[in-house]
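Take a look at this single chain, the form predicted in complex with the partner chain, given in structure tokens.
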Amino acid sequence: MNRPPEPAKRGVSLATREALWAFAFLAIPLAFFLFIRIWPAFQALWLSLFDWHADPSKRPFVGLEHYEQMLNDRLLLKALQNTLAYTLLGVPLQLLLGLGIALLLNAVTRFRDVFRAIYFAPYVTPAAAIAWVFSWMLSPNFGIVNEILSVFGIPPQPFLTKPSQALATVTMIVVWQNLGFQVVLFLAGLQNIPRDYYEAARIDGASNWQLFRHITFPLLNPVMVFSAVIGTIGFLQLFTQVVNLNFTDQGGPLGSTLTLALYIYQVAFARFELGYAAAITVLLFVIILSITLVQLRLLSRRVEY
């Protein structure tokens, strides 16, 4: 102990040293994402086993009896019903849409930059604020959405008070306000492509669709399956705009709105059942898990051509 360090070992000194600020480094980052992110995720698993009490010692354990009880929950179905309908529908829209605009932007070559501003704006702003102004422009006697349908002649629509127009009005917003993203993602995608691809192409007498179909589509894959991912858990975890679109009624009218998202915050606070709504986060986190490793199967799986 008390002799000191031999020069033979002092390769192996250095490398403990290095180990050493390595830690000293990772200490703090460490204990947050086990004690903030890893160990919530399953003290989640083990409160969807018991019912909720206050008091630790007063939580009877139930076992699987909240994963029973979601069979009969027709809110519950409702919810995940009006998910997937909102992640079929918004998916795709924000794609082609997303993907159609990166096409035009790249095709011109003045106020290209202007353009890209104006469309990205929307996403950085706060999602309950957009909620919130459109919620008054598509007010059904006071919105003047209604008011421009009327120049083309077109009778005033209810929007989100009617059941059937409401979640569709809701994917619009969300879908308006990411668009944004996909256009970045989507234009820088086309500008990483090699010009030569096309000349080449062109020289051999491929039509524009041609070029589009076997050079654009293929080499754009890997966006494509990015922000069809990241679209998919955004829709998924739908809430802000949900909540802020309907405030006096939450996930309404009948229902016809509410998102997983939103009912898993009304069970656990609203209804305080945070033991049922525990296991509803974990439907969510599987199905979320399974949708994503699903997609990146498929969607990467082509980008070999």
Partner chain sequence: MKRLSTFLIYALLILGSLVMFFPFVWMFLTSLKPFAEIFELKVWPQAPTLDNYREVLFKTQFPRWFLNSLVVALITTFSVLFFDSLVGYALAKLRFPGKGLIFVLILSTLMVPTEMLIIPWYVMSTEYGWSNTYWGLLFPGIISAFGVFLMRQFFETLPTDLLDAGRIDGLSEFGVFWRIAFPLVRPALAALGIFTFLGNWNAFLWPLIVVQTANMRTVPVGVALFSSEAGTAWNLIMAASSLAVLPVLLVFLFFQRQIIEGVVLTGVKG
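C-alpha atoms forming the largest set that superposes within 1.5 Å between two forms make up the rigid core. Numbering follows the first chain given and starts at 1. Note that the structure is a prediction, hence the values are computed from the model and not measured. First, how it differs from the form predicted alone.
Core-superposed comparison between these two forms: CA of Trp21 displaced by 2 Å or more. When the rigid core is held fixed, the Cα atom of Leu254 travels less than 2 angstroms between these two forms. When two forms of a protein are overlaid on their rigid core, residues whose CA moves 2 Å or more are considered shifted, and Leu64 is not one of them between these two forms.
The block above covers the form predicted in complex with the partner chain; next, return the form predicted alone.
Only one chain is given; partner chains and other molecules are left out.
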């Protein structure tokens, strides 16, 4: 005897309940992100339209005056040039060294974790501590680096006190500190590439360069995009190392290491022009957003191998 079909149970289906739980868990980090990231950005935009006063009701509205002021600010132009120079020098160097070391680590099977830990250690070390150690090591008077150079007959180098050397020196220190993070990213990307691709290509007689050119490099594209974007944002926001490497002349010598982030800090808390500092913050936000979107557009591509 056939039983009559059971009526459909009323209520929320399992798929709907899972979706609701997913939205509930996503809402928590989304609210945190909006409160920590987005809300301050709008606050900076609003504050940039006023002259600063501790009492919000007494802040005079100046409109776009602060943005017009930026056009004639030579120190801001210097900070912008330096920040772009840091990014153009540091990001490609960081990617090349990170990829190269990751390829070498991927080729060895023994002590790989030891090497990875050694390279990653500077990344988890406080940037201020690293800056202070390097400021001592690179001192032209008693730094160990100049002591080593003197053994080879090279005169002491003013790494951090000469404008022509200071920016490159700071860039190298930042690249060295962030190198471990890049190595870990590239190594993870390399280990996720299926070995079958390499074996099939070797059977067809592909050389090591052809394996890298047609398999490794294309399949590492997502890692490269992520590394390039993260590295670019990091250099555009460079602050701690510059402040601590030359504590008595922050941004010096002669403004050769001044960055946009450091200039915002000086305008806000040394000159107490918080409205103008907010306008520069908006400029930095627009630069970071624009460069990130361009990078994603140029670097994100369909993988063909």
